[in-house]
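Shown next as structure tokens: one chain only, the form predicted on its own.
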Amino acid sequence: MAKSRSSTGRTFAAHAILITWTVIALFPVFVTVINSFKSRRAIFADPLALPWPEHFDLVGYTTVLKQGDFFGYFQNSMIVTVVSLFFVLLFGAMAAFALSEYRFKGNTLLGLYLALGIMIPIRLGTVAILQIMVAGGLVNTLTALILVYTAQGLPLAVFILSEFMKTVSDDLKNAGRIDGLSEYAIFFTLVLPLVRPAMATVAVFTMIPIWNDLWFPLILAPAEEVKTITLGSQIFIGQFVTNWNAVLAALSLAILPVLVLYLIFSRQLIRGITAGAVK
């Protein structure tokens, strides 16, 4: 009896723990979002209040959609972030499936070198890289911010596929090479698809500081024709009188592909957190 009250009450003290941070973190987005379909006045009068037919107003996201190029930065996000997300997933997949499959000297040094890109940031490097950019031709291009930003999440797929690709039973993949199946073949047909739930989860942690950057686009791509979202919304913010009612519908337009990416990708997403956390 005693037991079961003790795990209930650690139970409660979890939830409670894990209900209060959800609030911390959605209070934010859902401040930016009701106060995105408010007049001005209305905004500073009472932040905190939804927006009542006597406060709604459209006025943001008019603003937004006539002035400045929002969907040219919608779309430069939109590419910048999905080309960087498959060769992040697919470069990192081929290197943790080599670190976890083949075993040869440095293997394990590797495997740290790699490790290093998580703690180390790569804003540390901006001179270097704007350097290396400018050699290259690729100031004001979105290939310069796919470089980056593949180079950027690498390090994390590695470290969490090749955990994943560890568990993958070496019967299987000794059938599939007995059945004649090329290394290329036994990667892509036999292991990927068992650690879709770990692709998911370094697709969501990856795409997220891609998509809300403001760093390197501001550096690397700060001409008009390749803005991204992010950075295309400050065209409102100036130095003396800031555009709330754009900036804030700017950014609740901005959110709505991270939620759908999650929406999709969530229930792959728990199984890769919770398989991880198993281990």
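Remember, it's a predicted structure, so these values are computed and weren't measured experimentally. Residue numbers count along the first chain shown, from 1. Basically, rigid core = biggest C-alpha set you can superpose within 1.5 Å across the two forms. First, how it differs from the form predicted in complex with the partner chain.
- Leu256 is not among the residues whose C-alpha shifts by 2 Å or more between the two forms once the rigid core is aligned; its shift stays under 2 Å.
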The other form holds:
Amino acid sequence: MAKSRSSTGRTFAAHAILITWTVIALFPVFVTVINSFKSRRAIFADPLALPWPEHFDLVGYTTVLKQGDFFGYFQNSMIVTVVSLFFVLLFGAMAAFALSEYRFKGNTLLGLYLALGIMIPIRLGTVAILQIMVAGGLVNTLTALILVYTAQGLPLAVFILSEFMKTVSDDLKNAGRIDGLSEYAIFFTLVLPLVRPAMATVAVFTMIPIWNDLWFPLILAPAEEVKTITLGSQIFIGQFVTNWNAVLAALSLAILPVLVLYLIFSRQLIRGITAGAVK
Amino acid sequence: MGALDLKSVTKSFGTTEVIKGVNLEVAEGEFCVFVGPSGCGKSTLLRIIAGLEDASGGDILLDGKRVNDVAPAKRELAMVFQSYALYPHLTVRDNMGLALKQAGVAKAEILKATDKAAGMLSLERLLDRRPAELSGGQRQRVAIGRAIVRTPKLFLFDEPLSNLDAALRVATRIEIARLHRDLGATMIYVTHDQVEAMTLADKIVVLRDGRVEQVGSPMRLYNDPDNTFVAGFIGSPQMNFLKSAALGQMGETTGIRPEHLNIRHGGPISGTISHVEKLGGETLVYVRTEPHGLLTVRLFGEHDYGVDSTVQLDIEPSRAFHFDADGKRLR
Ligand SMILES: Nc1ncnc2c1ncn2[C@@H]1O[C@H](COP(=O)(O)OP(=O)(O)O)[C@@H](O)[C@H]1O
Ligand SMILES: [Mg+2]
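Having seen the form predicted on its own, please provide the structure of the form predicted in complex with the partner chain.
Shown next: the complete complex, the earlier chain at its head.
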């Protein structure tokens, strides 16, 4: 009896902690979303009040949709994020497979070198990157951003995926070799599906910094037609006046696509995080 | 078709030598079993034969042709793995047919071949399932079916039964023996279980530490072992090793199998019974003796002996083996 009561108590404590944490984590999102539906006066009068019914106002959204090419920014962000993510996962997985599967001289050293980028922020190289992009005529193109983000995401991807690929059964790969599958077929049809949870983990950790980044769009692609949504939203933040309705509306809209991508990956992600724990 | 010849094959991983010069001939249609303790290099040797590892030295000949540089898929062999290694995303039929599909065989042919293999292994009702929906025994049969479908010259098995429970292991063992008779193909079978080795093999290769200790038929190894390692490894329960000097026998060590050690009043070795195992058909009596240590006596039928009682043992001198200080057999 005593034992079961103490375990109920523990469950309760655990849930209390988790719920508190969830509330704290979601609070800024919640405040952003409710205030995006309010008039400017209502935002400042009572920031925590719900927009329904008397304060309800869509002025923020109408401003956002009228000013600037908001859908264009959206599209740019989407292209940059999805294409970078694709390359990070593809090249990261291929490098990880080579490092974990084949024995060759300098294997460990190469692995360390590829993972080094986790510790060195890519922004330290901004000036050099800008020079390269200028020399290559890539300034103000989405290609410039995709290249930089691919480079930025690869170290973590290689690091995490190569650990996971070591766990894929050697027998399975060898069975494929005996049955005449090429190394590419083994990689794409046998190994990749088995490391899907790890791929999802890498995808989420890679995607969010790219979507949120302001630095590289500002430096490498500030032109109107290649602006990302994060950069595009900055027009509402002025030195003297900030259009809070518009900023909050833009932020609320910007949450949506990441949320969708996250939901797609999250089922896999949870399996990835707990994979080692349950086995 | 399917004769294998290994000529001083060696293999090193970095600086550690795992296979230390193996010479071996396996004739066409022979069932050859590699036995040895865990970590002695059985799987490594099998992977070298399959082409999954490169040999560091020596030659591998299949039907007289050197195949060191031939890709695994081109060696016309099939392998069954301990972990089954079925493709998780393919159905049983596609698992079995993949090799033929890769080789560019026509669809109708593949269908015929998989149907035939499924018939031999009673897998007909499982053809559309995926590996995750099968039990361990069924998975192992699919893995064997995948090997059969290719009609290889040479079958390689790497401890195929060690993940199965005891009853299933016996049934699958019999099935593999039947397949060998029906197909007449050369088979190389790795196991650390000497019962599997004894029951299946035409020829047993005993490996230790990357070296071949002895090659021969099961009964040859049982009745005529070359050294203490082979004598101790083949046969269950294990052979007893006694001090020759205390018995007035030649050599350093005298080996006697448990069935050739008898309990006889007035026998030359006396000791106390430390444990008795009754198995119905036979009774194993463990006797602690000075200076030979714990000896096993195997008696047929049921016998009653009290633990801690004193008994005398007698050996059948004609069935004793004599070994020198290095464990080499003295004949
Ligand atoms: N890829 C490898 N790299 C390094 N050492 C290995 C590798 N594969 C096997 N070994 C070593 O070779 C020895 C023999 O292994 P293995 O052939 O698997 O033994 P067995 O199948 O007889 O149990 C072991 O000591 C093992 O640690
Ligand atoms: Mg092994």
